[in-house]
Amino acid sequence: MPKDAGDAKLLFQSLNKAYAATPTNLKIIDLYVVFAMATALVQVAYMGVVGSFPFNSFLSSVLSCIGSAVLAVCLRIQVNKDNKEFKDLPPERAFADFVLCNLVLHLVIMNFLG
C-alpha cells in the first residue's frame, strides 16, 4: 500500500474519531448544511441541462439555498459549545436569530423573484 493511502485512510480515520464526539445538534445542523447545498448543486446541474430561461428564479433559488446554508453555519458556531466567543448567548437567542434572518433572507428572495 503506498504511503499516500495509508496518510488518507489514518486521516480519515481521525475525523471519524473526532466526528463522533460531536454533538447530535451540531450533527443535525451539518446535515442541513449538506442538504442546503446538495440542493443548490441540483439546481444547477439543472440550469446546465434543462438552460436558465427565467435567470432570476434560477438565481434566487440558488442564493436562497447558499444563503440558508451560510445562517445555518453561523447558528452551528453559536450554537457550539466549544466556542468560548459565543458562551453568554444561549442556544434559544441563536435559534430564534436563525430564525429571523432566514424570514428576512427569504422576504429578499421573493421580492427578487417579481
Contents of the next structure:
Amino acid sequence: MPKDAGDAKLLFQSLNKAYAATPTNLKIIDLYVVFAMATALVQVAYMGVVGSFPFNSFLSSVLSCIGSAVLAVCLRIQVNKDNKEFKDLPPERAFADFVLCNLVLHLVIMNFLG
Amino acid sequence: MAEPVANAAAPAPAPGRLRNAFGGVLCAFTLILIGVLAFSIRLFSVIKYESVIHEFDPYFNFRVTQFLSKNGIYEFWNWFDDRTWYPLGRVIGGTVYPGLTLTAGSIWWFVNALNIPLSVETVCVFTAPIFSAIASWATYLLTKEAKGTGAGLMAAAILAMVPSYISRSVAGSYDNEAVAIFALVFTFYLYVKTLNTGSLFYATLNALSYFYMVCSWGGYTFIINLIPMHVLLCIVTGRYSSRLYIAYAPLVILGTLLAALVPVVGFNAVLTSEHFASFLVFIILHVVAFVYYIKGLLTPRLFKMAMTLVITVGLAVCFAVVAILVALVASSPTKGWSGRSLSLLDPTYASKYIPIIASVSEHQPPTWPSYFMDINVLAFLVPAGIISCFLPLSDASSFMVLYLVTAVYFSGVMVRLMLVLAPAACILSGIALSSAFDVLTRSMKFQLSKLFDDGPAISGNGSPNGSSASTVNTSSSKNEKTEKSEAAPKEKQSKKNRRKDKEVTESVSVKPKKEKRLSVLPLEASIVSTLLLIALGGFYVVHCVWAAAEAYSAPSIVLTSRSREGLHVFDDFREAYAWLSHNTDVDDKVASWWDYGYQTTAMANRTVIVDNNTWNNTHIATVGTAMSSPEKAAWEIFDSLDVKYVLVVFGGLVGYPSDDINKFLWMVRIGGGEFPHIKEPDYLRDGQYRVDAQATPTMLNCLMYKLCYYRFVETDGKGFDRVRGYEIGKKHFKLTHFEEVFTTHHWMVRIYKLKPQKNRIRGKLKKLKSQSSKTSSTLAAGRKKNPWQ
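Output block for the form predicted in complex with its partner chain, input the form predicted on its own:
Every component of the complex follows; first up is the chain already shown.
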C-alpha cells in the first residue's frame, strides 16, 4: 500500500538522519558488532554445508563471535555520552573491563576449540 | 539501613569519619565472629564421635579426592574406574562434578606445600565448615547489595546457624552441597552487584563464579533458570535498563561456554531444555534493547509508525520460528528435559516412570513439621521480609523475592531442596529483622531525645509543642503521632502489624533533608518489642544448636544408643568393611544393594557391582532380581557377574530400621521393572508386606530373607525381629548355595560367600555315564552345561 511504503521510506530516512548524528567512536563499535555477527552467520552457513562435527569447534566459534558482539555492545553502552547512568564512568575503565572480559572469553574459547 | 552518619556529618566532618571507621571495624569484627560461629556449630559430630566421613556419597567424593591427591590432575581427569559397576566400569572423569574434589585437593596441596602435614581425610572432613563460614560472608555481601549493612550482618548471622544448611554441611559431610551453596550465593551476589553498578568487570566475575557453581553441583540449573526469569520480570515490569543488559548478556555467552567446558555437562549446555530459558530470554532481551535504542533515535510519532510496521512483519516470523522450535522439542519423548528435572516440575513423574528416583528418601516431599525443624523462626519472618522488600522495590529486592518464591516451590517438591530455600529465607528474615530493629531503635531515639529536650513533664505519648530543640519535621510528625496514638499498638502485638504501621507512617511522612524521618512508636512499646525480638532470636539460636547437636550430627556409619549401662556404640559397618579388606582377595567382587557401594569401594577397597551413582537401571535391576529370587536362581545370576561375596544389612537383632528387609520392596519393584517374572504381589500377603508365618512362600524362599535370617533363631530361641516387631516365619533352614563367612557383632552386616560348583553330582552317576559321550560332544561343540540342573 502506497501509504505504508511512503511511511516506510520516511521512517528509514529519519532513522538514517538520526543515526548519522551519533559520534564516530560509537559508529566504529557498531561496525565491529556488525562484522562479528556477519562472521557468525558465515560460520553457521558453513556448518549447514559441511555438517556440525566436531560440535565443540562449531559451538566455540559461533559463541566467540556472538560473545565479541555482545561485549562490544556493552562497551558502547558504557562509553555512550548520552547514557545518564554511566556519566561517572571514565571510558578508559570501560575499555579496560572490555579487554578483560574479552581475554576471559577467548581463553575459554581456545580451551574449548579442541 | 545505612549508618546514622548523616546526623553527625553536617556539623563536623571528623566525628563522622571516625564513626564511619568505627562502624567499618565493628562490621568486620562481627563478620569474623559470624565465620567462627558457622565453623564451630558444625563440629558437634567431630566432638561426639570422631573426625570421620559421614553417610554414603561423601565416601565416594573422599575416594576420588584420595585418587586426585595421589595421582595428580591429569590422571583424575581421564580416570576410568574399574572397581565399580562390574563389569561395566565407570568413567569418573566424565560423570563427576569436579568442583568439590578440586577444591579440597587444592586446599590439601596448598597446606602441604606450606609443610603443614594435614591428611586428605582431615581436609575433606573440614572443608564443609570452612565453606559454610565463607558462605555466610557471601550472604552478608548479597544482602548488603539489597538492603544495606545491618540487614547483611543479620542475614549472615542467621545463615551461619540455620539447621537446613547445617544438615548438609557438618564436619564430615563431604558432599557437593558443601561448596555449592557458597557458589550459589556468591554468584547471586555478583549478579546483583553487576545489576546495581553496571560494571563489566563484575559481569566477568559473575560468569567465573557461575562456572565454579557448574563444576560443583547439578543444581546449577536453578541459577541459569532463575536469572532469566528475573530479567524477564524486570522487562515486564518496565525496569529495563542498560545495566540489565550488561548483567545478563555476557553471563549467557560466557556461562554457556564455561558450562560446556565441564565434562559432566558438555553439550547439554546447549541441547537440553534446562538451558533453553536462558537463550529465549537472551533473544527477548536483545529485541527489547533494540526497541529502546530505536525509540531513543526517533520521534514518538515516527516510532509509533515503526512499531506498527515491525509488529505485522515480526509476528509472522516469530510464529514460524516458535513453531519450528516447539516441533523440535516435542519430538523427543521427555521434551528435552532430563529425568531429574522432570521429576521436579511434575512431582508425580518419578513415581510413575523412574522408581529409582522415587525410592530415595531425600526425594520425597517434605512434611509441614520439617519446615519448622529446618528453618524454624524464619518461616514466619520471611513474609515480613517480602513486604520489606517492596518498600522500596529495587532490582535487587525483586530478585530476592523471586528467588524465595521459586525456592519455596521446589522445596515443596523435594525435601533435599530445602537447602536451596535456606539462603533465601535467611536473607529475607535478615531484611525483616533489620527493618524492624531500625523502626524500633529510631522511635526509641526520637522518644528519648524528646524526653530529654522537653523536660520530665512530657511523657512519651504527649504531643510536642514549643520545643525549640526538636527536629525539623515536628509538625508532620505531630500529625503522624496523633494517628499513631489512635492506632497505637499494644505491647504484645505481632510483628506484621508493626510492619503495617510503618507503612502507614511512610506513606504519610515527608522526608526531611537534614535528618532521617524518625518513626514514632511509643517508648514502652518499642522497648518491649525490641526485647521480644531479641528473645525470638534467642529461641532460634537455642533450636539451631540443639538441631546441630542432636539431629544432624550423626555420621550414619557409627550408631549410638543410650541404655541403662550408658552409651552403646554400634560400629558394625566399619567392622564388616575391615573384615572384607583383610580377609578377601583384592580382585574379589562384592554384591550388595546399591546403598553400600560407595562405602564398600572406599573403605573395603573391593570391586562392587552397583553403587550409589545409580546410572544403570538394568544393572541395579539385575541385583534386585537376584535378591528376590530363590537361592539357585540367585546363585546363577551372581555367578554370571563373577560375584564372590554377598553383603546384606540386617537390623532385626538391635532394632536398626534402615536395613535391607525394609528396603526389600524397592528391590522387588526395581527388579520387576526390568524382569517381568518378579511380581510385587507375590511378596505381599493381602497387600501387606510381612515376613512372619503369614508371609507368602515366595517371600520366605527369596535370597534376601534367607541371608538375613539364617541362624537368627539361635539368638533368642524364638526369632523375634525387633524392627518388624514379630517372630519370623521360617526359622530353621539351611543354605544350599551360599555359606556364611562373617556376621558382625550386632548382626548388622552379614557377609556370605558363593559356594563353588560341585565337582560331581551324587545320584546321577549312572545316567551321566551313558550320557557322558553325548555330554562331551556337546561340550566340545562349545555349549556350556549348567551342572546344577
